[in-house]
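What follows is one chain in structure tokens, specifically the form predicted alone.
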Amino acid sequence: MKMIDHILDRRSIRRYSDQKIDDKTIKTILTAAMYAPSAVNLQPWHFVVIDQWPIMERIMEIHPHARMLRTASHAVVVCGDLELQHDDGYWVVDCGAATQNLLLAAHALGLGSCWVGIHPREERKIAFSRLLSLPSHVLPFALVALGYPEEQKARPERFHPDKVKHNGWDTSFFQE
């Protein structure tokens, strides 16, 4: 499969088989996440890998959209380090890039994944920080469920030429 197909075919998967992901595969996925671009290459991220059922259950209690963890092999909480970010607020952009790399790597390896937002919801950030005993300078950004997919999703049409402008807002890049 070509790289562009991996990007265009990746979907949020919420149902997984009972097959567990091995540690080597988790390391490969996290390596890809850590190769994401970041402001001034400061890489202000940390990753908490979760594979214990009691923690997954607790996450489903505190996050209203994390029910897919019921069948997931693993979850990864992507966190931003305020002491490592380039400037105020950059950790969010950097963690977004790392999360996208993580999702694409999982898909390329035949896994399913689903990004579940934590940031900017303060109540979610507080709950995850407490659950995972995060230091005060490390903030949870996103939860990613991982597993071997139990469902397949077709590629929808998402390209909209009307959302692409040329040299300003008033001219479309794509002339009809």
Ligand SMILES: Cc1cc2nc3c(=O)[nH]c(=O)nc-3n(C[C@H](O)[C@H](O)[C@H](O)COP(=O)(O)O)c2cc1C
Contents of the next structure:
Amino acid sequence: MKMIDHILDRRSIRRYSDQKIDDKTIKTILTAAMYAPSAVNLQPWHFVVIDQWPIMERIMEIHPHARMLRTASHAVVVCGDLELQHDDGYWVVDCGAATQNLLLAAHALGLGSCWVGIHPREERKIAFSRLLSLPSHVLPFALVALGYPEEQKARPERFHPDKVKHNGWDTSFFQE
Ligand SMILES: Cc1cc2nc3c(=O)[nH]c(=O)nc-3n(C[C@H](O)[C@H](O)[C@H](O)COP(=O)(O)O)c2cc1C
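Target state, the form predicted together with the ligand; input state, the form predicted alone:
Below is the whole assembly, all chains and molecules, this chain first.
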């Protein structure tokens, strides 16, 4: 499949089969995450891989929209390091790029995934930091649920020409 199709066909998948993801595949998608661009190439991220049911259960208690973990094989919490980031706030942007790389790599390898938001909700950040015993300079950014997909989703129409301007705000790039 072409790269562009991987990008357009990636969907949030929230139902997974019993099949477990092997460590080699986990390593491949984390490698993709670590190849994301980052400000001044500082790569201010860490990844916490979760595959233990009691921790999945605890996450479903502290996060209101993480029910997909019921069937997930693994979860990865993408974390940002305040001591490694380029300047105040860059960790968020860099972790966003890493998270998207992770999702796209998972899709390209036939996995289903779902981004579960943590940042910027303070109460979630505190709860995940406690649960995973993160040091104070490491902040949880997002959780990614992973598993072999048990649902399929069609590609929706999302291209909106009116969102694209030409050399400034007043003119459209795409004329009707
Ligand atoms: C910052 C962010 C937070 C999200 N949080 C959740 C979440 O808590 N639970 C969930 O099921 N999906 C979550 N999603 C997934 C979105 O619902 C999903 O990306 C969106 O509906 C578009 O669908 P698609 O991913 O299939 O293209 C989140 C996505 C982003 C980017």
